[in-house]
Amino acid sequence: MDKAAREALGARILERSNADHTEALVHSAQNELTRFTHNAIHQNVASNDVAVSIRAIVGLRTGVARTNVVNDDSLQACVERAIALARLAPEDPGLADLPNGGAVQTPPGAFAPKTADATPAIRTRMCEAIFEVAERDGLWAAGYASTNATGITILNTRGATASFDGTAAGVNVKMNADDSTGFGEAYANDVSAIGARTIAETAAQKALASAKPRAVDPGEWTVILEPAAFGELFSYIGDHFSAQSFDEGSSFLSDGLDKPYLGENVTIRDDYAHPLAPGMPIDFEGQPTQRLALVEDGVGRAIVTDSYWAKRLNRTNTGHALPAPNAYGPQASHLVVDPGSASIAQLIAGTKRGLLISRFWYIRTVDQRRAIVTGMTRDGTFLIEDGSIVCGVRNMRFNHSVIEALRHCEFSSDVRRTGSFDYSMVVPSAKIEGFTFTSGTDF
């Protein structure tokens, strides 16, 4: 559904409401996924849906109802359900006015027609390139290729009207050998920018190079995390920049802004316009999103807000709302970590003894406020001695604070886009001192 059709649908919703104020969120989503294992495609799935979320405000009460049936009768019923839910809800003295929007400009490259028009045949050709590399090297590959197109429109009775159209494509490859594995990934807005064969070559090289892995002792290590590993670790402090986490005391920033928290070489931004990950310039209330320095040279500088938390904390609305209602508060969804000055080859060359880690697996939070997490290495872990990669090592479990890691780190000069089903970010590789491993494995 294009922007004009979404806006027309949103207007039909507002016309039907007699609430004090009403918000219509129209979300069209085309998601396509091709999964493979043992060098063969085993699943092709696709969905194409249009859904609406209606927020009705009656006095100091709010109700939200949703439907993906958008004929007149269904829209009328959904509006009435949202109003009825609002009348049943408890009053919220902190309820804020809906935003009245503002001018926005979608960053270049956010929408790529080739991704929106991608067919199963295109994803099949990407998979075939991966299989050719795997079969050449006597490996088997597992993973996926995905293409998505999303359209968002928000209208409300205070005059906000905002729309965004974006695309995303990704390839995730795990190469499997007899006693080792390797990993590669790529994400971009334009599917034609993803080199599936190149990603497969990276994953295959890691699988072959880590064959016959050695066991090393747990303890404190110097580690070099490639972007996929660092991004997965870093994602566990993403919600620390939320005004809700800040106010409730679960953020490492909760002791106050303008204080040093991380290393002086650490600058973290929320930037929807980064060239590697151009994204949505509005939030799910239609408020323009601000590009923010969250941590600057190690000093906490900003948190992100929506209308509710901006009013509650008497701060500016930075335009980071999620769809209402949600338990997470506003979120920084376009995180970027500024690079350092050394290449990853120089970081490795400068390491007396350490580990090079491709990715982590199943990270879970141990202590929210201190951002202590636990997880496993996976799909390519290597021993570094005297500045050179020596061999693959068996996987290990770590238990470490992300905050402590960011106090004792050095970044590479290049950045990459990395992600998963619930995050996307732009980060460099990171060399971290004193990273704690608590146990080893047999694989």
Given for the second form:
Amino acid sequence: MDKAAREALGARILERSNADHTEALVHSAQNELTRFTHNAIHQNVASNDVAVSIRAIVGLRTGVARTNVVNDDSLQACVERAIALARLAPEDPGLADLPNGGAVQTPPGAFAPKTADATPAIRTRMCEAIFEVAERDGLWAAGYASTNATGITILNTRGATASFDGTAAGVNVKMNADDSTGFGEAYANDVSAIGARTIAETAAQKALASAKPRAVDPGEWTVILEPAAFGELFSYIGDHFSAQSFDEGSSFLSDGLDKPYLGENVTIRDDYAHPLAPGMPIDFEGQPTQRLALVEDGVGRAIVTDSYWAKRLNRTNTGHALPAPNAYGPQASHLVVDPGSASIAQLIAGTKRGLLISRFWYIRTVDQRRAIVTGMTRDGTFLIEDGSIVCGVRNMRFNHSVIEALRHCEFSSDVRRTGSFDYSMVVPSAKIEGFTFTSGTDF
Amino acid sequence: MGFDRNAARALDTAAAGGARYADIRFEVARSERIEVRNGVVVTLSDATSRGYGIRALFDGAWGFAASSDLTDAGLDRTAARAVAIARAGAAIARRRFGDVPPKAYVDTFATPMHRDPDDVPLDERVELLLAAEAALHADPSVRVGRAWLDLWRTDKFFYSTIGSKIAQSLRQTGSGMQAMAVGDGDVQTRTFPGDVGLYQSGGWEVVEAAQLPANAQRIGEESAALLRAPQSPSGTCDIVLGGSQVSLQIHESCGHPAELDRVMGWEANFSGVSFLEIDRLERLQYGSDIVTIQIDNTLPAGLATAAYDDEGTRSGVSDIIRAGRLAGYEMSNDTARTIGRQSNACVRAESWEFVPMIRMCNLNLLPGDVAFDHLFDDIADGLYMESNRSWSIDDHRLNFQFGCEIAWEIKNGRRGRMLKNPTYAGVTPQFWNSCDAIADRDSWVAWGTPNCGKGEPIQTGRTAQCASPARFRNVRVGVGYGG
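What I would like now is the form predicted in complex with its partner chain, since the data block earlier showed the form predicted alone; can you produce it?
So here's everything in the complex, that chain up top.
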């Protein structure tokens, strides 16, 4: 559904409402994914949907109703349901006015027609290239190729009207050998910018190079995390930048801004316009999103807000709302870590004894405030001795504070886009001292 | 059924396009969530989603397409798209998938329910949560109180080209609460019941069984007390795990590794593989001989209970672990065929938008014969842990580490002082082989997991692992805090 149709649908909602104020969020999605294992496609799917979410405000009361049935009768019923819920809700004295929007500029490259129009055959060709690399090297590949198109429109009765159209494509490959595995990934808004064969070559090289892995002892290690590994670790402090966690005491920033928390070389931004990951210039309330330095040279500088938390903390609304209703507060969803000055080759060359890690697995928070997390290495872990990669090593479990890691780290000079089903970010590789491994595995 | 004509049209279109087999699953899902946070109703929402997903099998390749467009043109377009996707995959197929399911069913099913949540006025639902949440603030250090409930109703209509026609009306309900205490740079949480709440198939009686208001003050006080409690020790000792933590242990270290798609490498890139390889079937000593874990998708309270799965296979009861030995898997039609068995109806999709895949459904540890209080009897120096706080396990499902919200020391058979930040770690078969006592049926609860993630694109599954508290010997504890 294009922008004009979404706006017309949103207007049909607003004109049906007699609430004090009403917000209409229209979301259209076309998601397609081809998934493979053992060098064969085993899942091949597509879905399309248009859904609306209606937030009604009556006095200091709020109700939200959603539906994906968008005929007149259903929309009328959904509006009435939202208003009925609002009338039954207790008053919230902290309720903020809906934002009245503002001018926004969608970053170049956020929408790529080739991705929106991608066919199953395009993904099949990507898979075939991956299978050819795997079969050449006696490996089997597992992973996916995906193409998605999303449209968001927000309208409200305070005058906000904002829309965003975006696309996303991804290739994610695990190459499997007898006793080792390797990993590669690429994400872009334009599917034609993704070289599936190149990703497959990276994953295959890692699988082959980590064959016959050695066991090394747990303990404190110097580690070099490639962007996929660093991004996964880093994602576990993403919610620390939320005004809600800041105010409630569960953020590492909760002792106050403008204090040094991380290493002086660490600058963290929220930037929807980064050229590697151009994204939404608005939030889900239609408020223009600010580009922020959250941590600057190690010093905590900013938290992200939505209308509710901006009012509550008497701060500017930075435009980081999630869809209403949500109990999670605002979120920084376009995280970027500034690069350093050394290439990853130089980081490796400068390491006396350490581990190069491609990717982590199943990270979970052990201690919220200290940001201690645990997880496993996966799909390409290598021993570094005297500045060179020596061999693959068996996977190990770590327990380490992300905050501590960011106090003792060095970044590579290049950055990459990485992500998973619930986040996307742009990060460099990171060399971290004193990273604690607590146990190992047999593989 | 209301979708008979639509289904016939879509299946005819798929067949005309060359599909050897096709099925269509219509769903109308209604969900309500209420969440109270610090005295404010932060979520009061109602959602309806309606649509259908079509699976088509062409030349040994599957295609799946889903849409909310119920017009004739939409049905035609979506059915044709499913076949086109299957054709694209078939063009480069290195292996062939898909047998036609062995049996067709024509049937209906509705979740048994004692009290329809729709009969409980909305203001009564909200008041229950407001009262429980208010009572959580039993100490000034409780900075965040939360209480929530979810009501889910899903009407499913499944049709296939071999003649299945199945209508199911499923009701699932859950509620819970959480207190978060903050002080001196520390954050401690207590959640009740269990770590996600209590989620089961059924009606309002599930919310009543959770007993939130009666337990709220104690939970608030415990979160505050944890700020002052000593650190749980590091080392090796005997442990007793509360029922909801045993449920999580089953979920991670049996439920996921026993999914046959994972065993076969179909989830290798995202959800991982499994140490329960097919050549270990009927041979691997997974646990001690008191450990029997069953699939029972007919259990009335199980969160995943349904009469049929999303491939149209009838639910039943089967063993995964029998007296400690690996006895079976969670299977689909395709995967069961590869090991010469029949599907045991473990295929589910999150909603109409998603392709069905193997899910653990209801996976239950059968109760033992020890009263809960006697689990502590012969422990000289150990720990009792409750409510999961963190969970992590490797991609073969062997090396695990779990943290709980709270522990109490056990000294000479008695429960002693409260301890904070407890963790334990192990390797799956060694751990389950160290299980020497399971509490009896009086402590057995149908714990549900409403938010299990699997698959690409990721799907949320509603699973259950019914369990009693259990005792494990010589376990590594305190990992993550210097252990």
